[in-house]
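Consider the single chain below, provided in structure tokens and representing the form predicted alone.
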Amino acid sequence: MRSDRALAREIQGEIEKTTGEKVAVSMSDGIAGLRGHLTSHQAALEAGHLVGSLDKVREVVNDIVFPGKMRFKSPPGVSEELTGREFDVVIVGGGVIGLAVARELSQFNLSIALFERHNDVGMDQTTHSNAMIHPAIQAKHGTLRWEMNYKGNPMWDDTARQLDVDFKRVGTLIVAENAGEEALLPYAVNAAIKHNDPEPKLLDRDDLDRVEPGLAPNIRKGVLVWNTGIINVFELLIAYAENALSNGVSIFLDTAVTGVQTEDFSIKAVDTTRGTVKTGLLINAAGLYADRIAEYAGDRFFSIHPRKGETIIFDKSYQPVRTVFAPVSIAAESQESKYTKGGGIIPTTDGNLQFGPTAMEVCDREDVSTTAEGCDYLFDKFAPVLERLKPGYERPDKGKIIARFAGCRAATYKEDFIIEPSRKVRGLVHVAGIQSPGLASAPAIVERVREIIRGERHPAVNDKFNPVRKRQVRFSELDLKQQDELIRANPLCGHIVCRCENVSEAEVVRALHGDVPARSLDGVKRRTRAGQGRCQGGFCTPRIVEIASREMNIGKEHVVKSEGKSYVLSGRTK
């Protein structure tokens, strides 16, 4: 058996061969470090990957120095509250992986604390993501992404049902163009089987009209692969938060976790920026800043790199889809591509259709920012699917586009999940690198991080657990007795705030006082949609800073979009 020195000089020249410039490289364990200078952001990719490549490596440290790295803050401490509090079991990350292991855990006799640095649940990855259940088709086979992926799939009928959000089924069609890649729709068939999805169904032109109207001529056939799945992810997000809490565990929002206290290799307490916390059992769910708890507990054996993707979204109006939709050359690109599914043209559940999203490699973790260059790579390259898959329809126009959004998602340099108990900290578990199909993937995730603590510290079970969540109904939902009723009972149903998605003042006063309550602007559209729809907020938007303002009681200059100090208004005229 090779030694650990030699092969870290045969990486360190691969990398100078691939890069043309020198870094020192260690192993231990499987673990690869790579440190030193290199003169570009792309160069320290490029070693991360090759580096990550490889069988022989179980995962990177890229400690690499280059022009432009972003260096880590941690942020100031705020009060100390929380100290002398104690709980069995504290989640680092209120991402929808962090709520739904908080929520599957409260299945347990378990005092669980969960800590959310932002000032709402899910404004990492979890917000900025596709609400998209990818079929396990497009993860790579063998990897633990894959295994999730296609385990946690079919979870989600279930899922969804108990926590009453809107789910459904749309499926994956890829259609042939011509006799070619007609001749190639039977791999796409055996691909998926291979990959533990259901049997696709293979369309001959008739069922395809059933399935997707308005298709050309040329088109004759067809692959559905029909588990694909579109999910409302905002109410998702309430939903796992309002269980959790509702079955006794703890939320703390604006609580980001500056250090990890240890004692003989095992977790005794987590410092944060509200006190102190004691505790046994740490859930590592940090997302982009994962390798961050990671090296607070004295385990970091990874390094999160941040992709980046955008997304463009149409107005309601336009809705050429009704299926996540694909001709077989971009259903082939995203099967080839190493480290993206290349984006595709999906529908929402509440009846937008999205471009996206692009992948791009960033330094910076907190990068959301769109451009135009993504909104116009975006649409040059699938509103030409469009006009040409579906030439009766309405020809894309970018003057319906009325948003556009971005997301880094979690990367390691070995492209997969990290779902495991600490090898060196005892008390330490780390569900890390949950990027694409996270979300998918997530009900599978869950469980395996329940064995884990099941098998280590043998809880009883709860049985006072109730899985069900029953949400709110939308005023828009509701026939014109329903809502007439619902006024009489309360006035402020009748007062319409936003007119584009048709949201009352009732439902925005709810958004503001619920189990996990909005605080922002950007929080009552994640609860309510208003401020989603055609003129994203430029109607309702003043409107809601007044009810925002009286119903928080803080001056309407005081109130923000997002969090921090991005303030609606910057101060009284008169």
Given for the second form:
Amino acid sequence: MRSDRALAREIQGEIEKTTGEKVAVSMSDGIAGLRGHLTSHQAALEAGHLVGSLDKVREVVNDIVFPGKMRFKSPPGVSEELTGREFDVVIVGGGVIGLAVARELSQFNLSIALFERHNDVGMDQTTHSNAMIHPAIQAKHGTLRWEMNYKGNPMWDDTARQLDVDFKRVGTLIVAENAGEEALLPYAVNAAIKHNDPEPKLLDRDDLDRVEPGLAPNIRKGVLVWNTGIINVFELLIAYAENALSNGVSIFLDTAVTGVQTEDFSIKAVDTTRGTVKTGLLINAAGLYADRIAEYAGDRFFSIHPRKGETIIFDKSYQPVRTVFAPVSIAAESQESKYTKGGGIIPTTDGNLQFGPTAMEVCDREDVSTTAEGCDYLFDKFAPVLERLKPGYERPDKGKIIARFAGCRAATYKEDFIIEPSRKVRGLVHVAGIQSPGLASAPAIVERVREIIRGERHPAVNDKFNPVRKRQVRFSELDLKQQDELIRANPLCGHIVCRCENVSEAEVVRALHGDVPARSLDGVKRRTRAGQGRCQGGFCTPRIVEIASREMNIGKEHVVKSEGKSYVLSGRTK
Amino acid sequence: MMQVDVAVIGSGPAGLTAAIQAHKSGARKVLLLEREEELGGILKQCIHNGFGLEQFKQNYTGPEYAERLIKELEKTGVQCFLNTLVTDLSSDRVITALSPEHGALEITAKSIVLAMGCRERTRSSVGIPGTRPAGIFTAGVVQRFVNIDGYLPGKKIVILGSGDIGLIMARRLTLEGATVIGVYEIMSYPGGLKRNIVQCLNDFDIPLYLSHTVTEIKGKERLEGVVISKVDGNLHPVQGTEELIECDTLLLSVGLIPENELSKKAGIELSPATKGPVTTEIMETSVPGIFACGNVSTVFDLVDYVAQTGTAAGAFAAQYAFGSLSADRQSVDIVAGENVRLLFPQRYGFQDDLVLFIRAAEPVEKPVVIEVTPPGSKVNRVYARPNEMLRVKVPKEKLAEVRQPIRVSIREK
Ligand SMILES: Cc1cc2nc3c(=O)[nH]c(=O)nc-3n(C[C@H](O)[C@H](O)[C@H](O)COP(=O)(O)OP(=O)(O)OC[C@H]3O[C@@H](n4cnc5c(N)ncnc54)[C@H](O)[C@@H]3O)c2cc1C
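Mind sharing the form predicted in complex with its partner chain? What's above is the form predicted alone.
All chains and molecules follow, beginning with the one already shown.
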């Protein structure tokens, strides 16, 4: 088309103007393709974002080569055990989205398989998130991200109740430190009214004291955006998975999708590292690799660029705030901007405060390393703020940081969610670009996916569907009498293997034999919290290695920390 | 609810000596609570020797030393609950504990001795950035894997920190056929005892690099290497000195801190310097009737010192239990003066001789004088090194008239 070619030339000119370099641009159906060489990752990103920001461009496929660019390799096959099996629906990706979609679709009479490449659920974005259910005040109004966030947020009360997951609406508290900042507060209220909250509250000091006791005397006014929530994200993943399983879904962990077979632009089969399964409907919830899945299916129309976020977590003895605490000075800065380092002061349902996440574009989607700069940045930015505004709490030293972690967000160059049936391939639905606030939006996202499937396939209802899931008893939450009864019934309950978090041997055993069983020390940690406390596994590691070796019936030298070659011990002594 | 005279929490050298002494001092119902299957605490995994040189004039291994104390304990009527983890402690001396055998139980005690020992500092407490692969351990965990379970953690090993357990594990792992590439210490002086540097590193040609630290962890699944950097006088890494060292195991021997969870739960005042309870010379904490001894108070260099505090704690806990310590006792603070990083005890209560344990802030390789003022006692030493605790005794008579804080200083002569 002539107009496509003209637009491509126009874009090419723009890129040359801003980066001073030449890349080849193609346009087709609103999809911009970028090719050529640039001297840096940064330049390639800038080009992508520049094109992504144009209204006429629907999505960007960025194939610009730069020094250090990562090459993608599909993982090798391990078996053919699944070959010949057939499912009505295949879901790629066992993050919060894939699992929630699986559960949602299990209310229909459909045979469903979910494939996850890792040996546990949610190991890419979801477990590295900050577990916050955002109010819809940050995402840009009018985007799909905003819409899903807006609709998703209020759905969490019911979802968390059905799934029996810790969820608390702690609110975001925006406080003003001086008259100048107080003058800005009405704007925060306005933004909240417009885009999120029916009744945001402008609080005076008395109300503030009820919401967040112990504020510095100079703080007189604030705004509470009450619908911000925090959730126990790993429990949520397990809950979605367990509920999906109990409603008939098959979940295959340690199984990567390596190809998609189509015929006449229709999905026919999916290749995995454990064989090829037949299906007519493929849901792409592959997070950081959603563009690869699209490519396998012959529908490559967007690129994912990983944006890393680092978080630091404090010991439970440092709990200075109840709310997501956002003084005006910080709230103003974290308005949506692509390149701010970002981050916030966010409590967790476990009682460990977190600072994070940062935002750093990286080349490698697998880059989950933490940096000294990231940690220093977060600590130096937020610790003094808390010291100033909550003077009753001593400023923590860095020794109070009990963990640091990082995860990559699966961003597209439009920086928006893609939730739609493929325009090219029948039976393919993309749920891609689900970066922040993808967790907060999850209930709305899956509803949208459900409606797409319902519209296309008209599936019958599964009368046996039960949306309710009950969580296992947490020993540490029981009172003494209940604990005593449990120990009398099962002495392993009285054998505490993690003294920081009071986790019993019985709980570790249960984690290793659950519906979604732990396969590693980290898996046990995520399920039970054993090793997550202040001694960071110093006490419990040898004990859990022993229990895992016994329960999994493998030698201690085969027990792994995470997956692959992450063995804990190299062998026996002489 | 169970009721006892003296409850001792923890059965390492401190707890064992405290329980034995409480019994000897006349307490009838003494209960020893231990979370492990056996008595002895960390001694069981310390299969090297060097224990009891002062106390028993013998060069025992850890288990031998523990055995000797356990034999002595068995002659007393002290009751032991093994596999029993104390989960809570209140200031009115109610203990909550869990055990497979005894269930969830509450125990009230007339007096309590805290002897839970210490825990190791971890990677996050030293804040090393990078990836999170397998193969990073604290030295004590490796000691347990090697000496109790009979497993090796890896083959090419880097040790960060020159604490004693790290030094001892350098030798042990070398004897087991692993390669210890080096010990890297951020300070300009070693953390462990001189005798361990000589016997565990020098004798095995394992290099010790002072003023060096690990600045990055590499490897996705299993550790593949660490980046080592030199540090400047402020302990900041010096840019451009980075060196990548391939290894599959990183051992952290970066310090110990008192196990202070229960102390906090009971509302006991903690010393910012030692991170353990503030105690008097009779090992009593700020909560009357709760005593603390051994590494739960401050991390001692030698088991003999630990046993000494255990003996005092046991004796006075017994006295407290039968009410022979008056309720309104006076005390004065003991404060760190010149070149003193920490000291123990931090308060003097006029009940006994004052035995001070002092750690210097900076090394002084010349004769020094340790001053305790008032009463103005002076003790000479040939040097003061942060890795070797100084011990000074001031007799009770000399302190009887003291009314203001006691200051302790280390000065060059
Ligand atoms: C640092 C950080 C902080 C965040 N904080 C928040 C927050 O506080 N609140 C919020 O709402 N959102 C937050 N987010 C965003 C949120 O985490 C994501 O939007 C959400 O988790 C996306 O879920 P997902 O299932 O789409 O992706 P993922 O969790 O990444 O799941 C995708 C899964 O697909 C699997 N997969 C990929 N390729 C294949 C293949 N070929 N075969 C099989 N499996 C495959 C992956 O292994 C992965 O498990 C944060 C994100 C980051 C990185």
